[in-house]
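Presented below, as structure tokens, is a lone chain in the form predicted on its own.
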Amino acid sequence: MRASLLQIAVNEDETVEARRLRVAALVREQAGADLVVLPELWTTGAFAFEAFDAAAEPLRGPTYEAMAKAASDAGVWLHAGSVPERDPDGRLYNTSLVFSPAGDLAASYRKIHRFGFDKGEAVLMGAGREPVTVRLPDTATLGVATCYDLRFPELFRALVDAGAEILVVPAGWPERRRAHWTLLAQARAVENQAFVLACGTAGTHAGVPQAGHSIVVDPWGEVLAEAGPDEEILTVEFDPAKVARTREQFPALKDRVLGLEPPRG
């Protein structure tokens, strides 16, 4: 399986029309890759927030059109990252989209925990409520979750319940906390014994300079791959057969206890 991890840059002096076009244009460029990642709100900014309100659309609004069109030119599965959502009642969420190489929508994830402690996205967007899967066929379930997921092992649980086997994790990360990006991607891979393709944003937006540093990790933890600081493409092939092999050699998952059922009393 070959996948592109597309390290967006967003800076302020790049419209958020200007930028669509450019990385419609990069998906685009992808064709040959089964899988293609975007970041986290890689249209406004993660840290943008008093921008969600006006560079709020509707789920099939401007991104969905363009990454659709994207993502059937060059024939691969996208995960366009997450945009900002308006939903018919007018709440906000955080909202990935994925597209299969025909452009049509496989599947769509409000991210559950939001950042913020009481401000910023924590109090301007809705929660999601369901994880989200996505059968890419022949090939691998990909589960899905968003930045500040990355800290909540239980929701990674739930996707592999749910057989995941990649877990993709389209990110908006700061530059300050980049040892605990590197460090749970890896920790979420050892002890799901999964693929973790994790894509952040490059770049200083809202004054918040931006971790970068994209990483692909396998079953075991060795990372495979991983970007710099700047906007970058990171492409990297990888034999998602590995998954099944790793937890037969290894079937730490066999050996769970807590979780699986509810509490007797």
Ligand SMILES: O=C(O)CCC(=O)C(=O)O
Given for the second form:
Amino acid sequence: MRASLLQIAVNEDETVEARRLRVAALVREQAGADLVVLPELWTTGAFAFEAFDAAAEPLRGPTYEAMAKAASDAGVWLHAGSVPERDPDGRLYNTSLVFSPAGDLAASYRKIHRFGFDKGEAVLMGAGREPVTVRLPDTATLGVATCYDLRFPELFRALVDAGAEILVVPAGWPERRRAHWTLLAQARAVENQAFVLACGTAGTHAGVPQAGHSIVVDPWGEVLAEAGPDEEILTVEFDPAKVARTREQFPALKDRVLGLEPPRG
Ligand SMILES: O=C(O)CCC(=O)C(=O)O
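The block above covers the form predicted on its own; next, return the form predicted together with this ligand.
Let us now look at the entire complex, which starts with that chain.
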């Protein structure tokens, strides 16, 4: 399987419309890949809170249209990262879109864990409630999560319980916590015996330098590829069957003890 992670630079000197056109062209250039992955909220930048409202779009808005066409032009599965989605009631969500090689929407996922504590995304956007997996016929099952979700192992366990073998994590992770990003991507891969494809942004928006350093980790925790800090296309080839082999050879997932009593005392 060949995957390309497009680590897009999100800077304020480029308009949302210009970036959308540029990213669509980059996706088209990935013809021949099986899966292409974009970062979180790459139209505005994940920290551009003041831009969310103006840039919000219905699920089937301009980013949906551009990415559906780019996926079918390239003939690739496309995890198009996330967009600020406005639902029919006016509520915003951080919503990921996954397209099939025919350009059909295979899945959408509203980010469950919103970042910002008492400000930013956490107050501006609603929370998703449903973990999402996507079956790529004859290949593997994707489990999707977004940025801050990476800190919550129980979500990833739910995805694995639903059959996920490749965990895809678009992000807009800040440079100041880059060490956490790398560590958590490896931890989620090791504990779930799954591939992790984590695609971040580069550049600086809203005064927040982005970490870049998109990363692909195999089910044994080995880093197969890692980007640098700037805009980059990270391409990697791997065998999804390694998930089943790893889980068979080192069957730790089978030793899970569920439903423990709360500690006494
Ligand atoms: O958890 C972090 O350190 C970063 C999370 C984040 O930036 C996000 O979810 O947008």
